[in-house]
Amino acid sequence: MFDSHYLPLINGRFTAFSEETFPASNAATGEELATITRSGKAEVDAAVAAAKAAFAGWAATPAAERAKLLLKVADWLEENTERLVQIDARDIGRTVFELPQDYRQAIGQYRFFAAAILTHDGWNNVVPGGWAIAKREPYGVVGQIIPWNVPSIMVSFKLAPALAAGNTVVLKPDENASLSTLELAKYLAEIFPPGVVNVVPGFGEEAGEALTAHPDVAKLAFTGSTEVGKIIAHAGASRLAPVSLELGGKSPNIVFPDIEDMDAVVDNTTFAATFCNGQSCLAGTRLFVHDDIYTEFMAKLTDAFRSIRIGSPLDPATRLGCLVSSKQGERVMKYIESGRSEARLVTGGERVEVADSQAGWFIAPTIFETGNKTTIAQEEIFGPVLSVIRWNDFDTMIHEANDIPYGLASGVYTSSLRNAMRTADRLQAGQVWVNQYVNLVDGSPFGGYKASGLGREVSKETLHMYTQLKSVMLAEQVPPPFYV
């Protein structure tokens, strides 16, 4: 299924300076499921040496061939979904009912972009005497550092915009999430020429720094947390390297009274809390439940989050798996406490053990009934946490919804479109989902307001930002003498 251990990938070769190793464990057992080489600044500085080196090349090639490579992700993608949902419902605790749609998506994104590049371009017109020109080119070498939550949407939302533009990269998957990312590059060693794409595995005071740091790296992309974001942001300032940043949420999802049918959003408000084990930084964590129908939507939703099916990521029964790891099980943990002194808890807020995962942490789906301003209605938890919150006047649930220093997404659940309209018009978020949360689509552009990031994906908006615009002015002859 994989291998037992993985070098990083530079210049076409699996290949390493160093000895240093770090393991790849199962989320829900602990056991060591193989050995990555620790990239450092030495793997980070040869990455870099080969995607300057191949850029020209790279940069030259036709649209339609570089579209045809992507093609080629897509369809190996299709081909190893089976076995990739495997290994990432092993190395992230991430369950095998839910990792094909990340698979799908993925593969949808190289697809997209493949075609998108083919009518990218930029602009011209017709001037006295001659034209006037401006034509989209690549940055150069690309440093991308992705994060470990759905690691397959993470590679391709960096990977394809990036390559179909003509740039070539430098990627950093993170330490607790490899496995996937390390068997698709054995894949693209075959198929791209040495140097476009690069991989060096590692951790971000090491591999992250050095790569962030690197003055040949014309152009960062980052998703993760917000407070990363920032150190990357200011290193890309530090030389007026451009930064893309897709960063952290705490989304506000909107029940309006006049619902039609309140099983099916009480399912999807679930779903948006939950789907991703909660480690989703667009998870729906802020519910907004109007008081005419607050009593029985409640009950409703408790019922819904303890009949979900903790159990092992590897059974296909299961609808929650485990977190990541323990550091990220404690973080939760530790939030669920400050809840329990500071709102009400409803149900879950305990660990969960499951047979022959000891080692995993199962956290039992868990709401609070809250205001906006406490530390689990605020702050980013990463978890199966909802905080809800209950409103019955438009204006202070919408001044609620936004006061928050994040905006990523949003959800809104009514049969008025001009509640639609209308709240969708005042959330500050980039993604409004009415009447369906993560209503994810190609081409939709996907980022967000304020403390969420910088930038767009998804999109032909996400081919702006791997490229940049040049000026080009013919005049059919030279102007007649100025001086004379």
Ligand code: NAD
The other form holds:
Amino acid sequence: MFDSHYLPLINGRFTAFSEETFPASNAATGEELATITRSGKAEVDAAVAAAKAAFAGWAATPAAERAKLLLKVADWLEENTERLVQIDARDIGRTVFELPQDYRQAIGQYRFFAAAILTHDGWNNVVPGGWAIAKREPYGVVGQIIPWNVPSIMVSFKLAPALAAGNTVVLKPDENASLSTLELAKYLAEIFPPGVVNVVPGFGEEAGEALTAHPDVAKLAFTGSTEVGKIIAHAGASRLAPVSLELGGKSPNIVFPDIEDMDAVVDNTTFAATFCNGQSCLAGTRLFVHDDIYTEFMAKLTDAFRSIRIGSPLDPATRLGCLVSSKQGERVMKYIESGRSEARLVTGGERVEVADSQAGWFIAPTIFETGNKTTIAQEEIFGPVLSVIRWNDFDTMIHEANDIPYGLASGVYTSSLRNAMRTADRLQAGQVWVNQYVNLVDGSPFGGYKASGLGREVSKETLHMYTQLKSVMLAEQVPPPFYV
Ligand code: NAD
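Form predicted alone done; form predicted together with this ligand now:
Below: every chain and molecule of the assembly, starting with the one above.
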């Protein structure tokens, strides 16, 4: 299913200078799955040099040709989805129930950008005595750093637009989730010219820092925590390299009293808070429930949380697997402890043992009743923990929904168009999902307001992030002498 050892992909070859390795471990059982060569500055330097040397050729490759290769990546992922799902489930503890949807989304991104680049042009116009043309050109070498929670989606959000636009790439996967990316790298090495895509697995403070500091990296794209996003933004600012950031979230999910099917809304809000084992930047973790339906809604929600099937990530009936690591598990438990002292615990709140998966951090889906200003309601927990906030006044609820440093996603459940529209207008968030949480469609701009990021992925807008504009003015002839 996978190899026992992986190397970085540099200039079309799997190679490294370092002999140092780090393990990829099964998140549920603790078993070592494979070892990975740990990229350091030497590997990053070689990867950037390869991407720099490959850039002119790749940028000059017709867009249709670049698109053809992206379509091949999509086909390969489609053929290998089942195997890659098994790898991710072991590597990061996500369930085999959910992961196929990640791959469908990732595949969609390669196909979307293969199509989008063919219709992405600059601007041109006739001006007196000539033409004004605005061309979009790729930046050069792009350095990309991604987190561990949805590896296939993160890789697709980064590679597809950057490569479609004609950039070359050095990608650093997360140290907790490298395996499926390194499997994909084997296929990328087969079909892309050497140096166009390079993959340097390793740690943030080593390979990550070497990549962000490299003077030959012309653009940086990062997905991860807001804290590290600021470090990346400083690194870009210090040499004026543009930076795009997809960062954390603590998203409001708002239930109006006029909902028609309460069971369906309970199901969707439960999913919104617990999919990805709660480790999603998009998670709807602040649920605003209206006074008029509060008691009935909370009873149903509590039942739904208690019914979620926790178990081995490899069991198709499992809906909640384990957190990616013990570090993440301990962090979530600390938040739960702080919640116990500042809010009312409704259900959950403890670690659950799963047979044959003793190393895994399985956490019972947890609900707190709280105000909006507690630590558990304000900070991103990244585990299956939901803060429920009761509301009755529209303006107060909107104020509280926005009273948070983040602004990534939001949800609204209502049968009234007027409620949907006036809420969507006033929410400070990059995404507003009305009546269906996590409704991501290829082509719809994805990104954050405020501390949730800079830039938009998934859409044609993304091709602007990966290209810069050049104005070319063509005059019919050299003007007659007028200066000296
Ligand atoms: P993280 O910021 O700790 O790590 C993300 C990546 O950055 C990893 O590859 C890591 O090795 C690297 N890194 C860490 N320190 C670095 C440094 N000093 N220099 C360069 N690289 C460095 O985030 P995480 O804990 O792995 O992921 C969870 C976070 O990611 C959450 O905050 C979540 O909301 C966010 N996230 C956001 C999105 C989005 O699209 N907005 C998607 C997924 C995850």
